[in-house]
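Given next, in C-alpha coordinates, is a single chain: the form predicted on its own.
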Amino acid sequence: MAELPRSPITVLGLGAMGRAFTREFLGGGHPTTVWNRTPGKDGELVAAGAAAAATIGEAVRASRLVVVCLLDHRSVHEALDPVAGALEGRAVVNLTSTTPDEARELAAWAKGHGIDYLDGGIMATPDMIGQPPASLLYSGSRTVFDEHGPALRLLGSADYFGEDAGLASLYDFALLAGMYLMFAGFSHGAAMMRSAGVPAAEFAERAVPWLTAMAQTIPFGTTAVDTGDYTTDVQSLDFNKAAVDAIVRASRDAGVGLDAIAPVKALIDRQVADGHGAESFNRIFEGLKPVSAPPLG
(Lines of atoms letter the chains of each structure in order from A and count residues from 1; the text may use other names and numbers.)
(Lines give C-alpha, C1' and ligand atoms only; values in the text may rest on other atoms or scores of the structure.)
Protein backbone atom coordinates (compact mmCIF):
# COMPACT_ATOMS: atom_id res chain seq x y z
CA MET A 1 0.00 0.00 0.00
CA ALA A 2 1.37 3.39 -0.97
CA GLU A 3 2.16 5.72 1.94
CA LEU A 4 -0.21 8.64 2.29
CA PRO A 5 1.35 12.04 1.51
CA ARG A 6 2.51 14.01 4.53
CA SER A 7 1.05 17.42 5.31
CA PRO A 8 2.94 20.51 4.11
CA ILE A 9 4.87 22.58 6.68
CA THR A 10 6.25 26.09 6.47
CA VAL A 11 9.33 27.09 8.47
CA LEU A 12 9.89 30.80 9.11
CA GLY A 13 13.46 31.57 10.17
CA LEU A 14 16.53 29.78 8.89
CA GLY A 15 19.04 30.20 11.66
CA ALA A 16 20.84 27.06 12.81
CA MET A 17 17.71 25.80 14.59
CA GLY A 18 15.31 26.59 11.74
CA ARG A 19 17.57 24.80 9.28
CA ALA A 20 17.69 21.76 11.59
CA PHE A 21 13.87 21.75 11.79
CA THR A 22 13.60 21.89 8.02
CA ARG A 23 15.97 18.97 7.50
CA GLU A 24 13.93 16.82 9.89
CA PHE A 25 10.60 17.74 8.30
CA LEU A 26 11.99 16.95 4.86
CA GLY A 27 13.42 13.68 6.13
CA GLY A 28 10.01 12.82 7.55
CA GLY A 29 8.41 13.24 4.14
CA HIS A 30 6.71 16.62 4.68
CA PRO A 31 6.72 19.06 1.76
CA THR A 32 8.44 22.01 3.41
CA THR A 33 8.44 25.67 2.43
CA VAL A 34 11.06 27.96 3.93
CA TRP A 35 11.42 31.72 4.35
CA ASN A 36 14.04 33.86 6.03
CA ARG A 37 14.13 37.60 6.71
CA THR A 38 17.52 37.88 5.01
CA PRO A 39 18.32 35.88 1.87
CA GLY A 40 21.09 33.37 1.35
CA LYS A 41 20.39 30.69 3.94
CA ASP A 42 18.12 28.39 1.96
CA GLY A 43 20.47 27.02 -0.73
CA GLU A 44 21.32 23.76 1.00
CA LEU A 45 17.70 23.23 2.04
CA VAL A 46 16.37 23.86 -1.46
CA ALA A 47 18.91 21.35 -2.77
CA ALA A 48 17.50 18.88 -0.24
CA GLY A 49 13.97 19.40 -1.51
CA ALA A 50 12.58 22.44 0.32
CA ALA A 51 10.63 25.11 -1.54
CA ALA A 52 11.91 28.66 -1.08
CA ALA A 53 9.21 31.32 -0.74
CA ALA A 54 9.95 34.74 -2.19
CA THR A 55 7.77 36.46 0.42
CA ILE A 56 6.46 35.60 3.86
CA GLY A 57 2.93 35.83 2.50
CA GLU A 58 3.73 33.13 -0.04
CA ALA A 59 5.34 31.06 2.70
CA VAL A 60 2.40 31.06 5.12
CA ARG A 61 -0.12 30.34 2.36
CA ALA A 62 1.80 27.21 1.38
CA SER A 63 0.93 25.21 4.53
CA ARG A 64 -1.67 24.73 7.22
CA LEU A 65 1.14 24.40 9.78
CA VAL A 66 3.57 27.30 10.18
CA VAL A 67 6.59 26.79 12.45
CA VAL A 68 8.24 30.01 13.59
CA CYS A 69 11.83 30.17 14.85
CA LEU A 70 13.05 33.77 14.86
CA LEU A 71 15.26 35.89 17.10
CA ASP A 72 12.87 37.21 19.74
CA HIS A 73 9.32 38.34 20.56
CA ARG A 74 9.60 41.56 18.57
CA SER A 75 10.85 39.76 15.47
CA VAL A 76 7.85 37.40 15.63
CA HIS A 77 5.46 40.36 15.55
CA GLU A 78 7.46 42.09 12.83
CA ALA A 79 7.20 38.97 10.69
CA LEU A 80 3.64 37.86 11.44
CA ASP A 81 1.70 41.09 11.90
CA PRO A 82 1.67 41.96 8.17
CA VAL A 83 0.40 38.46 7.26
CA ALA A 84 -2.11 37.98 10.08
CA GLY A 85 -4.96 37.77 7.57
CA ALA A 86 -3.23 35.03 5.61
CA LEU A 87 -2.65 33.07 8.83
CA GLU A 88 -6.33 33.01 9.76
CA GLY A 89 -7.50 29.40 10.13
CA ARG A 90 -3.93 28.08 10.18
CA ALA A 91 -1.82 26.65 13.01
CA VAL A 92 1.22 28.55 14.23
CA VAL A 93 3.81 26.80 16.37
CA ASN A 94 6.15 29.41 17.80
CA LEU A 95 9.52 27.98 18.80
CA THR A 96 11.19 31.37 19.19
CA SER A 97 12.63 32.04 22.65
CA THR A 98 10.00 34.25 24.27
CA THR A 99 9.21 34.87 27.92
CA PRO A 100 6.04 33.35 29.40
CA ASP A 101 4.22 36.68 29.31
CA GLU A 102 5.35 37.27 25.72
CA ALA A 103 4.06 33.83 24.76
CA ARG A 104 0.70 34.62 26.38
CA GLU A 105 0.56 37.93 24.52
CA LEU A 106 1.22 36.16 21.23
CA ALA A 107 -1.48 33.60 22.01
CA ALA A 108 -3.97 36.41 22.65
CA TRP A 109 -2.87 38.16 19.44
CA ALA A 110 -3.30 34.92 17.49
CA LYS A 111 -6.76 34.29 18.94
CA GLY A 112 -7.82 37.77 17.91
CA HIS A 113 -6.85 36.95 14.32
CA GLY A 114 -8.40 33.48 14.18
CA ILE A 115 -5.03 31.73 14.36
CA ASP A 116 -4.58 28.50 16.35
CA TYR A 117 -1.44 29.03 18.46
CA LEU A 118 0.95 26.62 20.16
CA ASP A 119 4.06 27.87 21.95
CA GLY A 120 7.18 25.81 22.52
CA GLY A 121 10.53 25.65 24.26
CA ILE A 122 13.50 23.82 22.77
CA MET A 123 15.64 21.78 25.17
CA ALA A 124 18.29 20.98 22.59
CA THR A 125 21.08 22.44 20.51
CA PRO A 126 20.65 22.46 16.70
CA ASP A 127 22.81 19.36 16.23
CA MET A 128 20.59 17.44 18.69
CA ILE A 129 17.35 18.06 16.76
CA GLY A 130 15.84 14.78 15.59
CA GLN A 131 18.00 12.78 18.00
CA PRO A 132 16.81 10.99 21.18
CA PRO A 133 18.24 13.59 23.64
CA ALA A 134 16.24 16.43 22.03
CA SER A 135 13.18 17.50 24.03
CA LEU A 136 10.62 20.11 23.04
CA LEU A 137 8.05 21.49 25.48
CA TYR A 138 4.68 22.79 24.31
CA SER A 139 1.69 24.66 25.72
CA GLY A 140 -1.26 26.47 24.20
CA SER A 141 -3.64 24.91 21.69
CA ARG A 142 -4.28 21.25 22.44
CA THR A 143 -5.82 20.93 18.98
CA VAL A 144 -2.58 21.96 17.28
CA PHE A 145 -0.51 19.67 19.50
CA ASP A 146 -2.72 16.64 18.83
CA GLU A 147 -3.18 17.26 15.11
CA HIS A 148 0.47 18.00 14.33
CA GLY A 149 2.10 15.87 17.03
CA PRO A 150 3.61 13.34 14.59
CA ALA A 151 5.38 16.13 12.70
CA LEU A 152 6.54 17.86 15.89
CA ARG A 153 7.94 14.58 17.21
CA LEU A 154 10.29 14.47 14.23
CA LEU A 155 12.21 17.22 16.04
CA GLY A 156 12.47 15.41 19.39
CA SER A 157 10.30 14.18 22.23
CA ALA A 158 7.21 16.36 22.67
CA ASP A 159 5.55 17.12 26.02
CA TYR A 160 2.36 19.15 26.42
CA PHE A 161 1.77 21.28 29.53
CA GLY A 162 -1.73 22.62 29.01
CA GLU A 163 -3.64 25.53 27.55
CA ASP A 164 -1.56 28.26 29.26
CA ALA A 165 0.64 29.31 26.35
CA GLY A 166 3.31 30.62 28.72
CA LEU A 167 3.93 27.44 30.68
CA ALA A 168 6.23 25.73 28.19
CA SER A 169 8.37 28.87 28.08
CA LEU A 170 8.45 28.99 31.89
CA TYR A 171 9.70 25.39 32.04
CA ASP A 172 12.23 26.17 29.29
CA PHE A 173 13.74 29.19 31.03
CA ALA A 174 13.67 27.55 34.48
CA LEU A 175 15.62 24.57 33.13
CA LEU A 176 18.03 26.88 31.31
CA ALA A 177 18.58 28.85 34.52
CA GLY A 178 19.80 25.67 36.19
CA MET A 179 22.04 24.90 33.22
CA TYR A 180 23.64 28.35 33.09
CA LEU A 181 24.30 28.38 36.83
CA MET A 182 25.91 24.93 36.57
CA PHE A 183 28.15 26.13 33.74
CA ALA A 184 29.02 29.26 35.75
CA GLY A 185 29.91 27.06 38.73
CA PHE A 186 32.17 24.94 36.54
CA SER A 187 33.86 28.08 35.19
CA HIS A 188 34.48 29.30 38.75
CA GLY A 189 36.06 25.98 39.70
CA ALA A 190 38.15 25.91 36.52
CA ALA A 191 39.38 29.44 37.31
CA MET A 192 40.44 28.32 40.79
CA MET A 193 42.36 25.37 39.33
CA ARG A 194 44.00 27.58 36.69
CA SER A 195 45.78 29.37 39.55
CA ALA A 196 47.73 26.13 40.02
CA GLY A 197 48.25 25.58 36.30
CA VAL A 198 45.60 22.86 35.92
CA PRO A 199 43.90 22.93 32.48
CA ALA A 200 40.10 23.15 32.32
CA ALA A 201 40.00 19.84 30.41
CA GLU A 202 41.75 18.07 33.27
CA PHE A 203 39.46 19.68 35.85
CA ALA A 204 36.41 18.61 33.80
CA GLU A 205 37.42 14.97 34.15
CA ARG A 206 36.66 15.26 37.86
CA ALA A 207 33.93 17.91 37.71
CA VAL A 208 31.59 16.04 35.37
CA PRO A 209 31.18 12.86 37.44
CA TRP A 210 30.96 14.92 40.66
CA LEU A 211 28.26 17.25 39.32
CA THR A 212 26.41 14.30 37.79
CA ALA A 213 26.39 12.51 41.16
CA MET A 214 25.21 15.64 42.97
CA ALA A 215 22.43 16.20 40.43
CA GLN A 216 21.00 12.81 41.43
CA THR A 217 20.40 14.15 44.94
CA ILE A 218 18.15 17.02 43.84
CA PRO A 219 14.86 15.08 44.33
CA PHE A 220 15.71 14.44 47.99
CA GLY A 221 15.37 18.15 48.77
CA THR A 222 12.10 18.76 46.97
CA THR A 223 9.88 17.68 49.87
CA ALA A 224 11.42 20.35 52.09
CA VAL A 225 10.95 22.99 49.40
CA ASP A 226 7.34 22.01 48.72
CA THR A 227 6.30 21.68 52.39
CA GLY A 228 8.44 24.46 53.90
CA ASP A 229 9.80 22.07 56.51
CA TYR A 230 13.59 22.53 56.43
CA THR A 231 14.38 20.59 59.59
CA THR A 232 17.62 18.65 59.27
CA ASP A 233 20.19 16.86 61.38
CA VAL A 234 22.91 16.91 58.72
CA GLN A 235 24.78 19.69 56.95
CA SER A 236 22.76 22.65 58.16
CA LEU A 237 22.98 26.15 56.71
CA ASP A 238 25.55 26.96 59.41
CA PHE A 239 27.66 24.06 58.07
CA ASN A 240 27.20 25.21 54.47
CA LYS A 241 27.99 28.82 55.39
CA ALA A 242 31.36 27.73 56.78
CA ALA A 243 32.05 25.76 53.60
CA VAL A 244 31.06 28.56 51.21
CA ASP A 245 32.94 31.17 53.27
CA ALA A 246 36.04 28.98 52.92
CA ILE A 247 35.48 28.68 49.16
CA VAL A 248 35.27 32.47 48.95
CA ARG A 249 38.54 32.85 50.88
CA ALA A 250 40.25 30.25 48.68
CA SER A 251 38.94 32.00 45.58
CA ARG A 252 40.29 35.36 46.72
CA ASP A 253 43.65 33.76 47.52
CA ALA A 254 43.69 32.36 43.97
CA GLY A 255 42.79 35.75 42.49
CA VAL A 256 39.47 34.46 41.16
CA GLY A 257 36.46 36.76 40.75
CA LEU A 258 33.48 36.08 43.02
CA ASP A 259 30.74 36.81 40.49
CA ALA A 260 29.52 33.19 40.40
CA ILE A 261 29.85 32.19 44.07
CA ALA A 262 28.88 35.52 45.72
CA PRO A 263 25.12 35.13 45.05
CA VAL A 264 25.17 31.70 46.69
CA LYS A 265 26.94 33.14 49.73
CA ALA A 266 24.39 35.96 49.88
CA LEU A 267 21.46 33.53 49.86
CA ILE A 268 23.00 31.50 52.70
CA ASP A 269 24.00 34.56 54.72
CA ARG A 270 20.48 35.99 54.53
CA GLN A 271 18.86 32.84 55.89
CA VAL A 272 21.45 32.48 58.66
CA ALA A 273 21.03 36.14 59.64
CA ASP A 274 17.28 35.54 59.89
CA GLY A 275 17.85 32.77 62.42
CA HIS A 276 17.61 29.70 60.20
CA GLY A 277 21.19 28.44 60.51
CA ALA A 278 20.12 25.09 61.97
CA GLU A 279 17.89 24.33 59.00
CA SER A 280 18.84 22.67 55.72
CA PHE A 281 20.55 24.24 52.72
CA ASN A 282 17.30 23.87 50.79
CA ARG A 283 15.98 26.85 52.74
CA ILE A 284 17.75 29.21 50.33
CA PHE A 285 14.64 28.64 48.18
CA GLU A 286 12.78 30.94 50.59
CA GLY A 287 15.03 33.79 49.46
CA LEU A 288 14.12 33.16 45.82
CA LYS A 289 10.47 32.15 45.61
CA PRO A 290 7.85 34.63 44.36
CA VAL A 291 6.18 36.65 47.11
CA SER A 292 2.74 35.86 45.72
CA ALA A 293 3.35 32.27 44.66
CA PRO A 294 0.11 30.33 44.08
CA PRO A 295 -0.61 27.26 46.25
CA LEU A 296 0.89 23.98 45.06
CA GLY A 297 -1.24 21.38 43.38
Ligand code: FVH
The other form holds:
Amino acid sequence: MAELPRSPITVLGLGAMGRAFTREFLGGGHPTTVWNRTPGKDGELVAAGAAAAATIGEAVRASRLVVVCLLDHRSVHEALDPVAGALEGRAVVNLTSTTPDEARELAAWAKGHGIDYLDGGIMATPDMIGQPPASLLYSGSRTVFDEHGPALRLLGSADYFGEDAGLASLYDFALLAGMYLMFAGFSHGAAMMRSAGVPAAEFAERAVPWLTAMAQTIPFGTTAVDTGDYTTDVQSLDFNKAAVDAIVRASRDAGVGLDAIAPVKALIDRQVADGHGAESFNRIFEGLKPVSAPPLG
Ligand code: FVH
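To test you: the structure above is the form predicted on its own. What is the structure of the form predicted in complex with this ligand?
Every chain and every other molecule in the complex is listed next, the one we just looked at coming first.
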Protein backbone atom coordinates (compact mmCIF):
# COMPACT_ATOMS: atom_id res chain seq x y z
CA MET A 1 0.00 0.00 0.00
CA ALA A 2 1.32 3.43 -0.92
CA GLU A 3 2.29 5.65 2.02
CA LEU A 4 0.19 8.73 2.67
CA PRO A 5 2.02 11.96 1.83
CA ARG A 6 3.52 13.65 4.88
CA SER A 7 2.06 16.98 5.96
CA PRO A 8 3.91 20.18 5.06
CA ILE A 9 5.88 21.91 7.81
CA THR A 10 7.27 25.44 7.99
CA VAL A 11 10.37 26.16 10.05
CA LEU A 12 10.96 29.78 11.11
CA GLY A 13 14.53 30.42 12.22
CA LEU A 14 17.55 28.76 10.70
CA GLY A 15 19.95 28.94 13.59
CA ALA A 16 21.74 25.76 14.59
CA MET A 17 18.48 24.31 15.97
CA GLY A 18 16.17 25.31 13.15
CA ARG A 19 18.60 23.83 10.63
CA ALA A 20 18.77 20.57 12.60
CA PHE A 21 14.94 20.45 12.78
CA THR A 22 14.64 21.03 9.05
CA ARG A 23 17.04 18.19 8.25
CA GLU A 24 14.94 15.81 10.36
CA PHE A 25 11.60 16.93 8.87
CA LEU A 26 13.00 16.50 5.38
CA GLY A 27 14.43 13.11 6.32
CA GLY A 28 10.98 12.13 7.58
CA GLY A 29 9.47 12.97 4.21
CA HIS A 30 7.73 16.24 5.15
CA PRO A 31 7.66 18.95 2.49
CA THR A 32 9.46 21.66 4.49
CA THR A 33 9.45 25.40 3.92
CA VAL A 34 12.09 27.49 5.65
CA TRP A 35 12.52 31.16 6.47
CA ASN A 36 15.24 33.07 8.29
CA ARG A 37 15.44 36.80 9.10
CA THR A 38 18.92 37.06 7.61
CA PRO A 39 19.06 35.48 4.15
CA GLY A 40 21.75 33.01 3.12
CA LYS A 41 21.36 30.33 5.78
CA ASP A 42 19.16 28.01 3.74
CA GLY A 43 21.57 26.87 0.98
CA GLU A 44 22.36 23.43 2.35
CA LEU A 45 18.70 22.89 3.30
CA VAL A 46 17.39 23.87 -0.13
CA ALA A 47 19.93 21.48 -1.65
CA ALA A 48 18.44 18.80 0.61
CA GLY A 49 14.93 19.54 -0.65
CA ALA A 50 13.58 22.39 1.49
CA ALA A 51 11.61 25.22 -0.10
CA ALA A 52 12.96 28.67 0.70
CA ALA A 53 10.30 31.29 1.38
CA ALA A 54 11.09 34.83 0.29
CA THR A 55 9.05 36.32 3.15
CA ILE A 56 7.85 35.12 6.51
CA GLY A 57 4.27 35.54 5.30
CA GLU A 58 4.92 33.19 2.40
CA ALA A 59 6.55 30.71 4.81
CA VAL A 60 3.60 30.78 7.20
CA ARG A 61 1.04 30.27 4.45
CA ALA A 62 2.89 27.18 3.14
CA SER A 63 1.95 24.87 6.04
CA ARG A 64 -0.65 24.27 8.71
CA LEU A 65 2.18 23.45 11.14
CA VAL A 66 4.65 26.28 11.82
CA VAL A 67 7.66 25.39 13.97
CA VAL A 68 9.38 28.43 15.48
CA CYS A 69 12.93 28.35 16.83
CA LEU A 70 14.33 31.84 17.32
CA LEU A 71 16.61 33.45 19.86
CA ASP A 72 14.24 34.48 22.63
CA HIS A 73 10.73 35.66 23.56
CA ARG A 74 11.24 39.12 22.07
CA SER A 75 12.40 37.74 18.73
CA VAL A 76 9.31 35.52 18.55
CA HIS A 77 7.05 38.56 18.86
CA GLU A 78 9.17 40.57 16.42
CA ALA A 79 8.83 37.77 13.86
CA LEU A 80 5.24 36.63 14.46
CA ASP A 81 3.35 39.82 15.31
CA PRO A 82 3.36 41.07 11.70
CA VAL A 83 2.02 37.72 10.42
CA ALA A 84 -0.54 37.02 13.16
CA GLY A 85 -3.36 37.25 10.62
CA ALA A 86 -1.75 34.69 8.33
CA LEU A 87 -1.21 32.36 11.29
CA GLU A 88 -4.90 32.27 12.19
CA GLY A 89 -6.22 28.69 12.10
CA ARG A 90 -2.70 27.22 11.97
CA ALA A 91 -0.68 25.39 14.60
CA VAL A 92 2.40 27.07 16.04
CA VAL A 93 4.93 24.96 17.90
CA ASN A 94 7.34 27.36 19.57
CA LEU A 95 10.64 25.73 20.54
CA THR A 96 12.39 28.99 21.31
CA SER A 97 13.65 29.10 24.92
CA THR A 98 11.31 31.33 26.90
CA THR A 99 10.50 31.60 30.59
CA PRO A 100 7.26 29.93 31.72
CA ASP A 101 5.49 33.29 31.98
CA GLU A 102 6.75 34.30 28.54
CA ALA A 103 5.38 31.02 27.16
CA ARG A 104 2.01 31.70 28.81
CA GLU A 105 2.00 35.22 27.38
CA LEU A 106 2.67 33.81 23.91
CA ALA A 107 -0.13 31.25 24.36
CA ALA A 108 -2.55 34.06 25.31
CA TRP A 109 -1.36 36.13 22.35
CA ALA A 110 -1.87 33.15 20.04
CA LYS A 111 -5.36 32.46 21.43
CA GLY A 112 -6.28 36.08 20.79
CA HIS A 113 -5.35 35.58 17.13
CA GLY A 114 -7.05 32.19 16.66
CA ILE A 115 -3.72 30.35 16.56
CA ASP A 116 -3.39 26.89 18.12
CA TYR A 117 -0.25 27.12 20.30
CA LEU A 118 2.07 24.44 21.67
CA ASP A 119 5.18 25.46 23.57
CA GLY A 120 8.27 23.31 23.89
CA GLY A 121 11.63 22.98 25.59
CA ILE A 122 14.54 21.27 23.89
CA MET A 123 16.67 19.04 26.09
CA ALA A 124 19.34 18.55 23.44
CA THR A 125 22.07 20.28 21.52
CA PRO A 126 21.65 20.69 17.75
CA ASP A 127 23.87 17.68 16.94
CA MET A 128 21.65 15.48 19.16
CA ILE A 129 18.42 16.32 17.31
CA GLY A 130 16.88 13.20 15.77
CA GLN A 131 19.02 10.91 17.96
CA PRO A 132 17.69 8.86 20.90
CA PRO A 133 19.07 11.05 23.75
CA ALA A 134 17.26 14.14 22.41
CA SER A 135 14.21 14.88 24.52
CA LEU A 136 11.65 17.57 23.80
CA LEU A 137 9.11 18.68 26.39
CA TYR A 138 5.78 20.13 25.36
CA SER A 139 2.79 21.87 26.95
CA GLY A 140 -0.09 23.91 25.64
CA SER A 141 -2.51 22.73 22.97
CA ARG A 142 -3.20 18.99 23.30
CA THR A 143 -4.75 19.08 19.83
CA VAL A 144 -1.50 20.26 18.26
CA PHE A 145 0.53 17.72 20.21
CA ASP A 146 -1.73 14.84 19.20
CA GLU A 147 -2.12 15.91 15.57
CA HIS A 148 1.55 16.62 14.93
CA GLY A 149 3.11 14.16 17.39
CA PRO A 150 4.57 11.90 14.66
CA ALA A 151 6.38 14.85 13.04
CA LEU A 152 7.57 16.18 16.41
CA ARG A 153 8.94 12.75 17.31
CA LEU A 154 11.32 13.02 14.35
CA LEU A 155 13.23 15.57 16.48
CA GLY A 156 13.54 13.38 19.58
CA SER A 157 11.33 11.87 22.25
CA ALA A 158 8.23 13.99 22.87
CA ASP A 159 6.51 14.32 26.25
CA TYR A 160 3.39 16.35 26.89
CA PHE A 161 2.79 18.01 30.27
CA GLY A 162 -0.68 19.50 29.92
CA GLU A 163 -2.53 22.58 28.76
CA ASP A 164 -0.48 25.10 30.81
CA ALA A 165 1.83 26.44 28.10
CA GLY A 166 4.40 27.41 30.73
CA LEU A 167 4.93 23.97 32.21
CA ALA A 168 7.28 22.59 29.55
CA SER A 169 9.47 25.65 29.95
CA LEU A 170 9.40 25.29 33.74
CA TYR A 171 10.66 21.71 33.38
CA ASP A 172 13.24 22.87 30.85
CA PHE A 173 14.66 25.61 33.07
CA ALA A 174 14.48 23.47 36.23
CA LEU A 175 16.48 20.74 34.49
CA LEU A 176 18.96 23.31 33.19
CA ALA A 177 19.35 24.75 36.71
CA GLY A 178 20.38 21.30 37.91
CA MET A 179 22.75 20.95 34.96
CA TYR A 180 24.45 24.30 35.55
CA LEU A 181 24.94 23.59 39.26
CA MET A 182 26.44 20.19 38.39
CA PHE A 183 28.87 21.78 35.91
CA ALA A 184 29.76 24.46 38.49
CA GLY A 185 30.39 21.65 40.99
CA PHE A 186 32.66 19.92 38.51
CA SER A 187 34.56 23.17 37.95
CA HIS A 188 35.04 23.59 41.69
CA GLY A 189 36.42 20.06 42.00
CA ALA A 190 38.63 20.53 38.95
CA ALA A 191 40.00 23.75 40.50
CA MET A 192 40.84 21.87 43.69
CA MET A 193 42.65 19.18 41.70
CA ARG A 194 44.51 21.79 39.64
CA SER A 195 46.21 22.86 42.88
CA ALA A 196 47.92 19.46 42.78
CA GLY A 197 48.59 19.65 39.04
CA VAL A 198 45.91 17.09 38.11
CA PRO A 199 44.43 17.83 34.66
CA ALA A 200 40.67 18.29 34.39
CA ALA A 201 40.48 15.36 31.97
CA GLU A 202 41.98 13.05 34.59
CA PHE A 203 39.64 14.39 37.27
CA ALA A 204 36.68 13.86 34.91
CA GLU A 205 37.48 10.15 34.79
CA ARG A 206 36.62 10.04 38.51
CA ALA A 207 33.93 12.72 38.52
CA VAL A 208 31.67 11.24 35.84
CA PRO A 209 31.09 7.82 37.49
CA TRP A 210 30.80 9.45 40.93
CA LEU A 211 28.25 12.05 39.86
CA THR A 212 26.37 9.42 37.84
CA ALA A 213 26.16 7.15 40.89
CA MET A 214 25.05 10.04 43.10
CA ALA A 215 22.37 11.05 40.61
CA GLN A 216 20.86 7.58 41.05
CA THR A 217 20.20 8.38 44.74
CA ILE A 218 18.06 11.47 43.99
CA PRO A 219 14.72 9.56 44.12
CA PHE A 220 15.45 8.39 47.70
CA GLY A 221 15.07 11.98 48.92
CA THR A 222 11.93 12.95 47.06
CA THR A 223 9.40 11.67 49.64
CA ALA A 224 11.00 13.89 52.30
CA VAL A 225 10.91 16.89 49.97
CA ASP A 226 7.28 16.28 48.97
CA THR A 227 5.94 15.59 52.47
CA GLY A 228 8.17 17.98 54.44
CA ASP A 229 9.14 15.13 56.80
CA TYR A 230 12.96 15.19 56.91
CA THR A 231 13.40 12.70 59.76
CA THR A 232 16.53 10.60 59.19
CA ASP A 233 18.83 8.24 61.00
CA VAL A 234 21.66 8.56 58.48
CA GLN A 235 23.78 11.49 57.34
CA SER A 236 22.00 14.35 59.09
CA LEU A 237 22.47 18.00 58.22
CA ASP A 238 24.96 18.22 61.13
CA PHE A 239 26.98 15.47 59.42
CA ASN A 240 26.78 17.24 56.06
CA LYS A 241 27.70 20.57 57.66
CA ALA A 242 30.92 19.05 58.98
CA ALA A 243 31.66 17.62 55.51
CA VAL A 244 30.98 20.85 53.61
CA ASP A 245 32.89 22.94 56.19
CA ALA A 246 35.86 20.63 55.62
CA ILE A 247 35.51 21.01 51.84
CA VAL A 248 35.47 24.79 52.30
CA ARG A 249 38.65 24.64 54.42
CA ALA A 250 40.34 22.35 51.89
CA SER A 251 39.32 24.67 49.06
CA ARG A 252 40.69 27.70 50.88
CA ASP A 253 43.96 25.83 51.57
CA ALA A 254 44.18 25.04 47.86
CA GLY A 255 43.56 28.68 46.93
CA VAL A 256 40.27 27.81 45.24
CA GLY A 257 37.46 30.38 45.03
CA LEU A 258 34.40 29.63 47.15
CA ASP A 259 31.77 31.07 44.81
CA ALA A 260 30.37 27.66 43.83
CA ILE A 261 30.43 25.92 47.22
CA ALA A 262 29.53 28.90 49.45
CA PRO A 263 25.80 28.85 48.53
CA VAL A 264 25.65 25.16 49.45
CA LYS A 265 27.25 25.91 52.81
CA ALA A 266 24.82 28.80 53.35
CA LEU A 267 21.81 26.57 52.67
CA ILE A 268 23.02 23.99 55.20
CA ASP A 269 24.05 26.58 57.81
CA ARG A 270 20.61 28.22 57.67
CA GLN A 271 18.76 24.98 58.41
CA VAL A 272 21.20 24.03 61.17
CA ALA A 273 20.88 27.52 62.73
CA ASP A 274 17.10 27.09 62.66
CA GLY A 275 17.44 23.91 64.74
CA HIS A 276 17.17 21.23 62.04
CA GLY A 277 20.67 19.74 62.32
CA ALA A 278 19.33 16.26 63.09
CA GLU A 279 17.21 16.18 59.92
CA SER A 280 18.25 15.07 56.46
CA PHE A 281 20.25 17.04 53.88
CA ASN A 282 17.13 17.32 51.72
CA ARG A 283 15.83 19.91 54.19
CA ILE A 284 17.82 22.55 52.29
CA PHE A 285 14.82 22.44 49.92
CA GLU A 286 12.92 24.41 52.60
CA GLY A 287 15.36 27.28 52.11
CA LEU A 288 14.74 27.32 48.37
CA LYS A 289 11.06 26.64 47.74
CA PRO A 290 8.56 29.46 47.21
CA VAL A 291 7.38 30.70 50.62
CA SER A 292 3.76 30.05 49.67
CA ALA A 293 4.30 26.41 48.62
CA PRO A 294 2.83 23.94 51.16
CA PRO A 295 4.04 20.31 51.46
CA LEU A 296 2.41 18.03 48.87
CA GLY A 297 1.64 14.97 50.95
N1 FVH B 1 21.81 25.54 20.56
C2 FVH B 1 21.62 24.88 21.69
O3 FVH B 1 22.40 24.05 22.09
C4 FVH B 1 20.40 25.15 22.56
C5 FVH B 1 19.79 23.90 23.13
C6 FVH B 1 18.59 24.15 23.97
C7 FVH B 1 17.62 25.11 23.33
N8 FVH B 1 18.27 26.25 22.74
C9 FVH B 1 17.36 27.33 22.31
O10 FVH B 1 16.93 27.16 20.96
C11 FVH B 1 16.70 28.46 20.39
C12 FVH B 1 17.47 28.58 19.10
O13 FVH B 1 18.79 28.21 19.34
P14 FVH B 1 19.86 28.18 18.16
O15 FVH B 1 20.97 27.31 18.61
O16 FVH B 1 19.22 27.83 16.88
O17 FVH B 1 20.31 29.72 18.14
P18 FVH B 1 21.08 30.54 17.01
O19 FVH B 1 21.93 29.63 16.19
O20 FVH B 1 21.72 31.67 17.71
O21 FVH B 1 19.91 31.08 16.08
C22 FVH B 1 19.02 32.07 16.50
C23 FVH B 1 17.98 32.29 15.44
O24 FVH B 1 17.07 33.31 15.87
C25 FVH B 1 16.94 34.25 14.80
N26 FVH B 1 16.58 35.54 15.33
C27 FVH B 1 17.14 36.22 16.36
N28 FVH B 1 16.50 37.37 16.58
C29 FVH B 1 15.49 37.45 15.66
C30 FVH B 1 14.45 38.40 15.40
N31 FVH B 1 14.34 39.50 16.12
N32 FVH B 1 13.58 38.11 14.40
C33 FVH B 1 13.70 36.97 13.67
N34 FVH B 1 14.66 36.04 13.86
C35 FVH B 1 15.54 36.26 14.88
C36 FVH B 1 18.30 34.26 14.15
O37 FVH B 1 18.15 34.83 12.88
P38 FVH B 1 19.38 35.60 12.17
O39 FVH B 1 20.20 36.25 13.28
O40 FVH B 1 20.16 34.56 11.43
O41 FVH B 1 18.73 36.58 11.29
C42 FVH B 1 18.59 32.76 14.11
O43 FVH B 1 17.90 32.14 13.06
C44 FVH B 1 17.13 29.49 21.42
O45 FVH B 1 15.99 29.96 22.12
C46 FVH B 1 18.01 28.67 22.36
O47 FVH B 1 18.02 29.17 23.69
C48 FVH B 1 19.34 25.96 21.84
